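Below, in C-alpha cells: the form predicted on its own, a single chain.
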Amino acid sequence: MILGFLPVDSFNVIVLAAVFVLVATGLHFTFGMLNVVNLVHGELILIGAYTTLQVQRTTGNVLLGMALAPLAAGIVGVAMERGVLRFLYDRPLDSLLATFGLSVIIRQVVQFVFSPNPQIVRSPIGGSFLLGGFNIPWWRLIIVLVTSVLLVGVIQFLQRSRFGLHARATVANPLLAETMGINSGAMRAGLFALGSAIAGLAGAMLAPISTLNPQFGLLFLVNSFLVVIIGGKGSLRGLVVAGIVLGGTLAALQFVMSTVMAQILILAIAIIGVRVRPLLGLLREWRGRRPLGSAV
C-alpha cells in the first residue's frame, strides 16, 4: 500500500490538498463553466454541512445527512439560478452582487435557526490505524478516497453523457447550441445544481472534521476561487493540479510556521501564479509563432 511508505506529515499534505480540490469541484461549473461569480459558494457547502447536522439530531444518522446534503444544496442551487442568475448571465457585476446579497441572506438564516453557537458533526467513522508506525484517521482517508472517486466520476460524466455533451456545447457557444435543438436554459440550471450538489457534499463530508458555525464556508470561498483560478477556468485537470500544489503547500508550510503565515504565503503564491499564466500563454503563442529554423 503506497502510503505505507509515507509519513504521517505526508499524509495531512495529500489531506489538505483533496479538501482543496473537493471544494472547488462545485466551482469548477459555476464559476469555471458558467462563469458567474459565484460568491455564494461557501454558503452552498455551509448548507452541506448544517443539513448533515440538522439530519444527524433528528434521526441519530450522520449517514443520512450526508447523503441528503447534496440534494438540499442542488434545490437552493436550482432556485437561486432559475430565480435570480438565469438572468444576469450577461451581467458580471451584477451577479457577482447579486450572489453577494444571496451569500448574506442564507448566512443570517442559517444564523437564526442554529445560532451562532459552534456545533459538532460527529463523524461516522472513528478511530484511526497504524500505518507505517502512525495512527491515520479513518475518516480523512475516506476525504481522501471520495474526492478521487467524485473527480474521476465528474470527468466521465462531463465526456461521455448526453448531458455533458450538451453542457459543453452550451457554455462554448450558447447560440449555436439553441439552433441545434439543445436547451441551454436547462443545461445551465443542470450545471448550476451539479455544481451546488457537489458544493454541499464537500460541506458534508467536512463537518466532522470542523466546529460548525455560519462563517464555516467562508473559511472554503477564497481557497476554491484560488484553485479554480490557477489551474484554470473550466479545466478539471487544470484544478486538479492547482488543489494539489496549494493544498500541499499549505499543509506543509503550517509544520514550519503559524497558520496565518502559511495563508498569507499561499495568497502570495497564487498571485504569482494569476501573474504568471498569461506571460506562459504568451510565450507558449510566441514559441509556435516562429519561422521555421529558427533559434529557440
Contents of the next structure:
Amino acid sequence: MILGFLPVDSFNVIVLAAVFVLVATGLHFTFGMLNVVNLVHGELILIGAYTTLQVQRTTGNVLLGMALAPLAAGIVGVAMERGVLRFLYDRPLDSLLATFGLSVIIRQVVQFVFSPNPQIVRSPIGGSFLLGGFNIPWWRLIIVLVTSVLLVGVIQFLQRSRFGLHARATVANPLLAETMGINSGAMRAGLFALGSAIAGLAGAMLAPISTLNPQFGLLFLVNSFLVVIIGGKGSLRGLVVAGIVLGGTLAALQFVMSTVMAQILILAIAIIGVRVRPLLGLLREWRGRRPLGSAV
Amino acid sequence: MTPLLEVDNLATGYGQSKVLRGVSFSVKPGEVACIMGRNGAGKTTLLRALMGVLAKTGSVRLAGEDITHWAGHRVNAAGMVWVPQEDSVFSGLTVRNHLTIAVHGRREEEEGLEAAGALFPVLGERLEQEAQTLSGGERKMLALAQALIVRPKVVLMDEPTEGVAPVVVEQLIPAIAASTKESAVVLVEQNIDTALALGQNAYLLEQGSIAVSGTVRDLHDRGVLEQRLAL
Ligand SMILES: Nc1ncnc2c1ncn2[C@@H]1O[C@H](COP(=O)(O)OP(=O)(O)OP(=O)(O)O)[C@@H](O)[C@H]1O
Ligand SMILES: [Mg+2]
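And the form predicted together with its partner chain, for comparison with the form predicted on its own?
Below, the chain from earlier opens the complete complex, with every other chain and molecule after it.
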C-alpha cells in the first residue's frame, strides 16, 4: 500500500529510509518539540506537492515549484498555529480535534481545486546511471542527498543557533522562557512554520516519484508518527535511527513479500517497539536511581 | 529619588480564585523591599503578576513606564528580572546555555559568563553541566547569577536562600547586596535574619493584601514579624 510505487532493488532500501526520515523531520518540530498531535502534517506534505504541481503547470518550471513548496506549506502552517492551535497548547484533545478538522478541510479544498484525479509531477532531473550493477535514478539519489543535508542542517541549527537555543528553552518551560526575555509565542510560531515548511519540502521532493492525489499526504502520516515516536519523541538522532530502521526494513521486506504484508509487519515491529521502549526507559531509571534522600 | 518600581492597586489571581487585591507599594533604586507572609499568602503570585506572566488589574510602572499589560518577555527586556522560587532551570540546557539566554542582547556573552563565575565560582567550573543536574543550592546560585549579571533595573527574588545552607547564605547575601546597588529589589523572604541583612521596608501580606508595612528593623524590634508570621 504505502510507497508501493517504488520498484524493489537494494538502492531502494536507502531511498525508503531517506523518505521515512524526510517526512518525519517536519513532524519532529510540530509534534516532537511542540507536543501538538499534528494530524494536519500529511496535508502540509500535500500542500508542498500540489504547490509544485501548480507552479509546474503555470510556469513549466518544476524546480521553482519545489522552491516555493516549503514557503506555501510554511505560510499555511503558521496561519493555523496563530489562528487556532496556539490557544490549544494546554488542551491536547482539542488540539488533536482541531488538526484533524484542518486536515479534512485542506484535503477537500485540494480535491475541489485540483479534482480527485491522479496528477503527475515531472522529475526535475530524469534518467538514471549504473553503479555496481544497480540502476540508480538520479532523482532518488537527490532525495537521499537532500535528506542528509537537511538533517545535518536542522541538527546544527537547533543546537548552535540562537533560535535553536531559545526554541529548546521555550519547549522545556514556556513560562520561564518568557520571564527570561524569550518571546515564547513567536518561538512556537517559528517552530511550527519550520516544521510545516519541511513537510512542504518533503511533499515536493516525493511528488515526482509517486502519483499525486488528495490522499497523498495521508500515506505519510502514520509512518511519520511511527518514526517520531519510536525515535523517542523530541530526539532528532533517534528519529534518524528509527527512520532508517523502519524505512530500510520496509524496503527489504518488499524483496520477500507484498508491500501490504511488509507494511503490516512494520506496524507490528512498531507496536513492539513502543511496548518495549518504556520498559527500557524504566530499566535505565531504576539502574540510575539515586540513593534515598538525594532524589530531587 | 523617583521609584524604579511603582505598584498601584494591583489585583490578581488564578481564574475564578482571587489571590491578591489592592496591593500598592513602590521601590527606589538601591532599596530592597521585603515581601513577607505565611505560606499561601500570595507572595509568589505577586511576583508572577509583576513579571507579566499572570493577568492582573491595577497598574505597574517600571522606571516611570506603564508595563501593566506587557507580556513577560517585554517586561524582562525592559529590565525586570525574576529569581523563581522553584522550577528555575530548563531541562536539557547547560549552565552556559542558561547564562547565554540571560545576557542575550544586554552584554557580551563572554563578559556575562565571567561575571557569573566571579559571583559564584562553582558556576564557572560547571558551565557544560546540564542545569537540572545541579544541586538545589547550585540551581539557586544559577538563578541568582542569571538575574544579577544583567545590571537589572528591578530584581524580583522569591526566597533565594530557601533550602540553602547557612554558610552559603552568608556568601549569597554580600553577593546580592553588591550586585543590586542601583537596582530596586523585591525580596520575598521568610528568614528574618536575611530580611534584616538585606531589606529596608517590609510589607506583610495577609488575606490578599498588605496588612502591615514598615521598616524590617522596626517591625522586628516590635515583634510584629514574629507574631504575624507565627515564627
Ligand atoms: N497555578 C495556580 N493555580 C491556582 N491556584 C494557585 C496557583 N498557584 C498558587 N495558587 C494559590 O494561590 C495562593 C497563593 O499562592 P502563592 O504561591 O503565591 O503563595 P506564597 O505566598 O508564595 O506561599 P509560599 O510561602 O508557600 O511560597 C495559594 O492559595 C495557592 O494555592
Ligand atoms: Mg511562594
